[in-house]
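Next up is one chain by itself, shown in structure tokens, the form predicted on its own.
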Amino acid sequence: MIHFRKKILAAGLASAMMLSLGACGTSGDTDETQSQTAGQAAEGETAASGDGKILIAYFTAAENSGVDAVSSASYSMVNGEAVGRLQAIAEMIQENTGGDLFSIRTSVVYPADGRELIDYAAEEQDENARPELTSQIENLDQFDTIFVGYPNWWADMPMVMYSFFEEYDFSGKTIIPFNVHNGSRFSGTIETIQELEPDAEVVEDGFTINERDVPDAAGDVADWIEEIGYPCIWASTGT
């Protein structure tokens, strides 16, 4: 099992952070801009280098339920706006790292009702389902660090996350998990990611938060980012 070392991680990825300087402080962007896929961002911008960037990939049932935001049990009110909980945490991470957001989408339309959603999640687990992915990461090679976010369903990742890890080879990359739960924290999901991506460095000191605390999580996310050695250099220097 890989053990996280803060000093090694900070030193080894200093150059990666320098490449993300101009992407910090994006909290004022529109939802449409913030939700663009990493592939679209790569097409629209020219980076100083093709390597070393940060990707923030997340799955939230809220963006895969096909219903109005206020009707979905997977949304929280953040700054007066209904936002999928994992999207909210992903955007907080982006504000502190300058990474590219990537929403993991699937052909499955998940129930909006909380009880029905959990029942459906149990059925997917029983079937060992692999939901089809409908969003794709383009030019994965440009990313060295992958933040990966997901809810905890029945002490496991949603089955679409298995589809995600089977679709992409993260060998040689650093994976940093983040998670929203209702009492079970990460359960054994970090170990599962290590098994699915044995040639990646999976950071064990991930960020996990109870779903009811998501609206007020910005400070905790910023503290965590600093603790693991990923401060936003551009924002901290004021340049």
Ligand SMILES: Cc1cc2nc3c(=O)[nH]c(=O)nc-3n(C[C@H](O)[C@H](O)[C@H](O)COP(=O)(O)O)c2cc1C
The other form holds:
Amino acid sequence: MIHFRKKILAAGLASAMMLSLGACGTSGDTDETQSQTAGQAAEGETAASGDGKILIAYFTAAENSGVDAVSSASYSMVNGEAVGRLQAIAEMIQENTGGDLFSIRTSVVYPADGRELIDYAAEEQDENARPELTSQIENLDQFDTIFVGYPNWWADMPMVMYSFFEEYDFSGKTIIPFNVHNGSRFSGTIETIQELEPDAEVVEDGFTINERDVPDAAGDVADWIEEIGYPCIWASTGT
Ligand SMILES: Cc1cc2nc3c(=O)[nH]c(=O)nc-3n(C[C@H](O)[C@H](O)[C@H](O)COP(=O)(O)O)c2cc1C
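Mind sharing the form predicted in complex with the named molecule? What's above is the form predicted on its own.
Below, the chain from earlier opens the complete complex, with every other chain and molecule after it.
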């Protein structure tokens, strides 16, 4: 009988470890593959630090401008590769948390030219526009924690982020903001997110970085993930 119980306990521990590793492994999942890697969190469960499945959603103009990253005004060179700045930070967060990446896409084709983009974004803001979303989070229920990244545009989030927060109800989940800026840091966007998602816990200690520091941000991102208590098992054990 004791032997039998031990066996059950061992099996339980093994599956708990697999779940834990699954939630933490750097799977390289993208928005296309999320639905095949459904996690185990039941609907309504709230996030326990580092225990639940993590989504890393981000918007970068570089992936929404109809040109390759290197032709966009919104890229940085990271490890010799041209990537959108928010994508670069999102990937660093993924390396440290093992979360799934999700690129927020819109039918709007943003100007690749920096000056044109500045004017275009100002118009969108004046019109209080809601750009149409063309990428969808599948099985939102499986995620307890949503890292959400966006650039600072005109001391606010890009309007597509309003489309995003109006599309999804993150009640009971933890939202962790991160952004890239050119001096204004978050402006008032963390408060705005809390207003848009009143029943989510919005972490105020988000990660914010100047655009010129993005290529060298890996260490700061890792430190921040540690501070807020989300390092995955690979990152914390070095395995
Ligand atoms: C339309 C637009 C408006 C911006 N407004 C601000 C601003 O108000 N404050 C600030 O610090 N940076 C501002 N920036 C700089 C961006 O936050 C920064 O370049 C960021 O890296 C853009 O992210 P992305 O490269 O992924 O698009 C603005 C950039 C753009 C394109």
